[in-house]
Structure formats: structure tokens, C-alpha cells
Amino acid sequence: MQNNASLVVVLGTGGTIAGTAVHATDHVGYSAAQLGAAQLVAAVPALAGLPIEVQQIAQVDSKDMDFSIWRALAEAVDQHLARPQVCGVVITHGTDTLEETAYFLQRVLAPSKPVVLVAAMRPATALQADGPQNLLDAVGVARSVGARGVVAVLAGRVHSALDLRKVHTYRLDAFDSGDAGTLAQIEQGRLRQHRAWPGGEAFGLVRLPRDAAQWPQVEIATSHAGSGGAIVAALCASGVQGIVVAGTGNGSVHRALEGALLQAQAAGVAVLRSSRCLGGSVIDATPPALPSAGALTPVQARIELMLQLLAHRVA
């Protein structure tokens, strides 16, 4: 699984994995992003002596992740992967937006070396913190021969960035890969692979604006019983450039909300239709009036729509 001659770069962004609580039994009332990535690495004895570099990119609760951090993170990953002595990058991250950062990095960079996001559901001060084992596993995956693309490692499972989604609020195994299934699992430090590493064409770092204010404004609206068009009107008035609608079931949208979305689309606002269900794909029997996001979750569809808008802007 491992190549002991290769260097792993660990990039820190904060999150629960770096969180602390007053009491070791507190798994909820903690403060995220209190420890640096170097402290997290030093707390795992099995990592001692391995060729590891650490760089702190940000120190945030991942619910507050933003475009500026995403771009800085993508730049750092790209720069380190270009170094011949680096075999892979590990990113310590919070769980709240882990699936968004993972999908963003895969779509923008589509790296030929492994980029492994690692997180924890319990703070570092917990009696049975899950962060240290997750971090050890993540470094192992980053050093695996043949590994490539952006993945996430939690609870002994490896998830592709293209399929990752958080499905539970507090369990240790809070992440899933939907219909695609887990990419691999880690057994006694060994990687058992079930399917191919994530691939695809890279959007390209050069196409991302340096000024976060220049990123397209894309928001998510949810269809539900009694939905209306007021939210769409408000978004359009705010200057939104794209809207993802999280539809019910197979991407169905309440007629009142659908009417407002069709008007917005006719006025030049880009719209993608996904499902609020975390399993399955939106399947259309006939060409839809509102374009389908297919198997993308609402948050993945939002990132995809932003990149599409940026591509059209450059073109």
C-alpha cells in the first residue's frame, strides 16, 4: 500500500478534527478549528518518522468555508502535487462542507496523484476521538501506489469526491457514496479497492477568479409542499446568476416554484434541477423544461453550475 520514499503534504483547514471541548465526553458542544495541522500530525505516533510536511491554509469551522479558501487550497494542492518528491496531499477538513470541497477540488484539478480529505465526527479531546485513526488512514491512502484523484477517508472507508455525501448528523460513519458505493476500505493499514479512482477532465485552476466577489452567485432552492415563487423572485432581484432546485423525489418541482424558475430561466438565469433525495439520479422520460443535474446532489450541482457559468464567461 505504501511507498516509504515519498513525501506527503498535510494541508490544514480546521474543522471538528481540530476541535476541542471542555469535557472529554462532549461530542457536540465543542469549538471547531482550535488545533493546527502540525498538532494533529504530532498526536499520531504511527506518523512519526514518516516524510510529512505540514502547511496551514485556513483555520475555520467548515460551515464557514468560502470561495477564497477554496481557491487558496486548490492553488496549494496544485503546487505541491507538481513537486516530484510529493506522492500525495492530505487535507484536514470539517465534515459540514467536506463533500463540497472534495467535489470542487476534483472538478477543478482532476489530479493524477491522490488528494485525500480527512475529517472527524468527534473533537480531538474526545475520549475516543476518531480523528487520529482517520488521519493515519488518510496518509496511508496518499502513499498508496496507483492512487489518484480526490477522495475522502473516514471510518475506514474511502469515498470518491464525485459521490461523497454526508448522510448522518453525528454518527462516526456519517458519510456515504450513494448508489456508486464505497471506492475502497482500509483493513489493518491495507487498502482493499472496489472500483476505480475518480477521474475526468480538469476545469483548470487558471479559470477561477482570484477575487471571490467575481465568482458566479448560485443559490439552492428547495421544492416542498406549498412551495411558492417568492424565493426565486428574491434571488433574481439580488442578481443571482444560477439557481439549483432540490426537487422532491425524481426531481419533481411544485408547480408554483416551477413556474417561477421557468420565468427566471427565460430571463437568463441558469437553472439545474436535482433531487433532495441523497440516493438515486434524476431520470427524465421526456426532455425537461428545467435541465436535470442527473446524479449530482444539490450541493454538487451548485458547484457544477458555478463552473459552467465561469466557463461561459471565459469563452
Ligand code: ASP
The other form holds:
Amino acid sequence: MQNNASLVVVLGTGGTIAGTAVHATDHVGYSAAQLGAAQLVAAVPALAGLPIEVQQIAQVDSKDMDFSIWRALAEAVDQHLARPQVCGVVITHGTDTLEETAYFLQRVLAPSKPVVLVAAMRPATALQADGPQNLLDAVGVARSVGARGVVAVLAGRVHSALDLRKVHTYRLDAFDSGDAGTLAQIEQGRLRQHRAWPGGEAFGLVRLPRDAAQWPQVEIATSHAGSGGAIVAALCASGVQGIVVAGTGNGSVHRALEGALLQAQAAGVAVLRSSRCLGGSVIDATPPALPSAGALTPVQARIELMLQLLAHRVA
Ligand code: ASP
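Okay, that's the form predicted on its own, but what's the structure of the form predicted in complex with the ligand?
What follows is the whole complex; the chain from before opens it.
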């Protein structure tokens, strides 16, 4: 699956893949984001001699991912992909917000070269660490002829950024592509591809504020038994510009929460209605009072709503 042995740029952001524990048997009691991306690359003998450049963008546990890292990451990816000698970018990242960073980068850049997010469920010090194989596979995908768009590589599977979701708290194969299914499998370094690379139109980097404080504030509220409107009132009082509701089933919302959301919408807060179900899409029989997020997961819908609000701001 090689692409003229051109340059792969590995961008480090931290995560468990760069994590270390005191004991090799520790799978949970470890510190994420301890090793640099250069150390991760150096730990994979099969990568030695390949044209690889490394740049550390951040060093965080991805539960703490933020807008300023996203902005810096998107800019670095964009700059590297514009270099003719670069065939693809690999991003080492934590698993907790992997699906959010993946969706964000695909929507903002819609790159015509591969951008491969890679993570691990076990720290680098584990007896059977999954990071090195995942990193080797990710570089292989970044060098693949015809690969394009943002994908994630873990446990021998390639997932589109548009479908990726974390579905397990500790299993090595912790990610899934929902109803869409895995994009490709990596079999002894070769890709067995099931469907197309992610596409779509790029939102564009220029519309992302440099100052993180200027990004629209969009929060997620969950509908559940006994839901009320207090959370919506608190969010509105804090100056929120958008609310994604993670509804039950087919995007249904508890009447008390729905009432509060309709009021917020009438007051100018943008609302999107998604489902807290792990699969499926919100389907409406009649035009809904609260617009539907379709097949977007709540965290994807949140990114989409932020981009919509940014688009209107500069329009
Ligand atoms: N908390 C870690 C992170 O997201 C978990 C992981 O990487 O698996 O950075």
C-alpha cells in the first residue's frame, strides 16, 4: 500500500499512546501524555529508515482537548499537506476525544491527502502495548496510494472520521463506525477497503477564530427520565449560543426539557436535536419544532453547530 516513499509527518498531541505507568501490568493507573511523538516513532523498529518528520503540537490527555489545540493542529496539518513531498499526516492522540478531533479536522479541512489519527488503549509501558502496531499501521495508511480524508486507525481497522465513535471503555478494539461499518481493514500491512474515503466540503481554516475565547459556546444536554428545564436555564444564563440535546430513542425529548429548549430557541439560542442511541439516525415524520441532527452523534452535532454559528458570524 505504498505511495512513492514520500514523506509522512507525525504530529504528537499526547494521549495514552504516549502514556507511561509504573508497572507493565497497569492498564488504568497510568499517566497519559508523557512521551514525545519522536520517542513513539523511535520505538517502532519497522519505521526506521522511512521518511518521517515529527512535530509535537501538544502534550495532553485528550479528555482535556481544547479549541486552541484544535486550531493549532488544523493549521499544522494544513501546512504540512500543502508540501509536495508530504504524502500524509499521522496524528498521535488520546482515545477519549479522538472522534471529536477526527470529525472536526474532516469538516474543517476535508483534506485530499490522508490524515490518520492514531491512538492506543494501553500505555506505552504495558506488557502488550497496542500503540506501536497502531502507529505502524497508521503510517502505512498515510503512505497508501489513493488514501484521502481524515481517518482513525486502531486494532487493525480504519474508521472514517465521519462515522468514528468510541464504544468501549477498555477493550483494545474500542472503536466502531456505527451503521456505516469499518472503512478498511489492515491485513499484514495491506488495506482491504470496504468503502470510500471520507469527503465533503471543507469549512476552511480562515473562519476559525485564533482566540479560543471567540469560539461559540455550544453545550450538550441529555434527555432522560425525570429531565427538567433547569440545565437549559443555567446554560442560557451562562451565555451559551447553542445547545445540542442528546434525546432518547428517535430524538425524543422529555416534555419539561423540550419546553425549556423551545423557549431558549425562541430567545435566539441555536438548538439541534440528536439521539443518545449508539446507532441509527433521527427521523422525523413531520417538520419538528427542534431541528434534527440526523445521523450525527451528539458530539458531532456540537461541532456542526459551532461551525454553523461561526459561518453566520462572518457571513
Ligand atoms: N484519557 C486518555 C486520553 O484520551 C485515554 C486514551 O488515550 O486512551 O488521552
